[in-house]
Amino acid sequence: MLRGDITVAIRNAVMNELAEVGYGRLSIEAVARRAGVGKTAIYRRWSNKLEMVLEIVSDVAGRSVPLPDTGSFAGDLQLIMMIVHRALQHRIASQIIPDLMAEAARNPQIAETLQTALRTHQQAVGEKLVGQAIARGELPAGTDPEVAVDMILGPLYWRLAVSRTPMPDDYLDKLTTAVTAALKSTAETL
């Protein structure tokens, strides 16, 4: 294998593990046997299992999600919705992000990177949704980003990851009519 290739198979070995055994008992022997490489493998790239989880976890948090201008904040919070609707019900991340979150209330270091790599990305993608409907005249100037992805996501974490209920074909639909309103709202209180 070469170097970048055994990067990415301890990358894809960790998400694997940490989905099937959660990080308490998640090893670096069944990371190096899942991925095919010896224990120095791993070491040769990270110190320690915490090290190792924290990088990698905070990676795939912080990736960028492509968020184009769909010529509505209507269509973009669609959009937005429906990439985190899935992302929340994919197999590995509705395994690690509850465990992640149970180990995050332990650990302060995993608190801190996760909270740092989500913050980072949801504050990015909040300013270009909200700056978007503010330049569009959809939204009123002092809308909040922050509070935009606040009610945009955490509806969806809440009942994806947290209750694990099933949305209904229209629940998008109703979040999106219900986020607006109240942004505009909200706003125009300020």
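What does the same protein look like in the form predicted together with a further copy of the same chain, given that the last one was the form predicted alone?
Here you get just the chain by itself.
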């Protein structure tokens, strides 16, 4: 019975408000103002700020990225890099994600939500990527998917969401090369 267009307006308002002021300073009243909506409309849908944000964010984050399978490890890696690169370049995402990550460090409920929304999927992609590459003989058998995920996401995240330094055109290529070399080397130490 709740009107869909209003729910959409609220969802958008939450995302934008989250990007602008962060979770800590997000207020229901500001969301209502921004959405052009009464507070009542919000409280009719969620019972408080945390529940509202978690539901909305996990819904957005849950839209899963397809597992890559381009036929070669280099192709898969490049694809993932580009997807993450695009995602982290979105103004809203690049504001919200670090903010929620920081918040997750002190709020177990947020942590758990992000965990299930992101990490589970992340892990699956990592394992598939590495598994395929090993099967094709492109990576040594002992390669650790966990390290792989860190090596792939870490530098990109650092650069785009933390350091926020402008990224030269050839940067992504360099990074792809570097990560490939890095992963090939990890198993050799065993």
